[in-house]
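As structure tokens, one chain now follows by itself in the form predicted alone.
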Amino acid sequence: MKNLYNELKAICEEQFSGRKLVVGEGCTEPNLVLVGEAPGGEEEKQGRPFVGKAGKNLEEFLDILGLKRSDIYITNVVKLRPFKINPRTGRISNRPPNRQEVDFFTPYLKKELDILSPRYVVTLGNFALKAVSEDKNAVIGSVHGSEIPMPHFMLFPLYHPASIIYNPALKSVYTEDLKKLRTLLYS
């Protein structure tokens, strides 16, 4: 893994002048693998995935599993964080990835998740379902809490853990999807 970061940091270095890669983390023979869309700025300030206030739902998710974060592998498709800056007032914000940065990352994850090999991947929100799946058509509130086969591990897609923070009302379907993910895996 850490060739392939190596690799990921020097061409970033070259397209990505002064920005800070956010590389996964956790367990390197992982039952399962975690993917997020992007970091955020609490992200890019630490330089791990998901520590922001997502983050704080990712320990909520992990209760709930039965599981620790050393126990997982944690990645995001795009490995640097998405932002605008407000011309008013120049503050910085997180904004969506954009379909270059997308394109850029995939294949790295595509290969990070080839050295892990997991047996499941779960997704978090549309963006990572779209590249982990190759199926730009994908739509989480279609597919969430799902078993997808993949040529070389089950996807499962779940809402992102912030889209709880923006609608509580997915709290119990979120919840739901996380008690079938924790009878797949100990089943």
Given for the second form:
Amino acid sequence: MKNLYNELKAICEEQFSGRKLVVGEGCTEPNLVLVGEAPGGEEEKQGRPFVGKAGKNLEEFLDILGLKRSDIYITNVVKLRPFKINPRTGRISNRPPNRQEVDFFTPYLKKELDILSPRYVVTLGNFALKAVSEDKNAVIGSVHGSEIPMPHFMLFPLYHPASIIYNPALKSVYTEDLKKLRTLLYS
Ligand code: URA
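Given the form predicted alone above, I would also like to look at the protein as it appears in the form predicted together with ligand URA.
Every chain and every other molecule in the complex is listed next, the one we just looked at coming first.
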């Protein structure tokens, strides 16, 4: 994985100089790889995926599955923080990744998954679902909580925990999906 990340770092230094890359981390022979969307401000600051607010969501995820952070591998589709600047205040905030960012980073995600060769890949939200399933028409509302066989692993899509903030009704759906995943992982 080091070689892959060094290659990516070199390319990003050329193309996006001065931006901090947030690569994946965790168990190198994982049963489960968790794929998020992109790093936010705290992730960029610390150079690690799913820390800060997103780390709280991750704790709940791991608790329900009975796993520790070090048992799994955690990465994102896009490995630079997508941000926007408010022209009035100059304030920097997160934004969803754009098509170019997703297209640029997706081949690296595929290589990460090839190297890690997990039994399950759990995607969070639509961006990760589309990138991992290679199906641009896939929508999380239709396939969350189901097993989608891929050639080298089983894909298990979940809603992005951030979407629960906007739609609290999804909370119980998300928890039920996670319990289903737990049963699958231990069977
Ligand atoms: N932090 C990440 O690293 N990924 C997400 O998808 C959200 C927050």
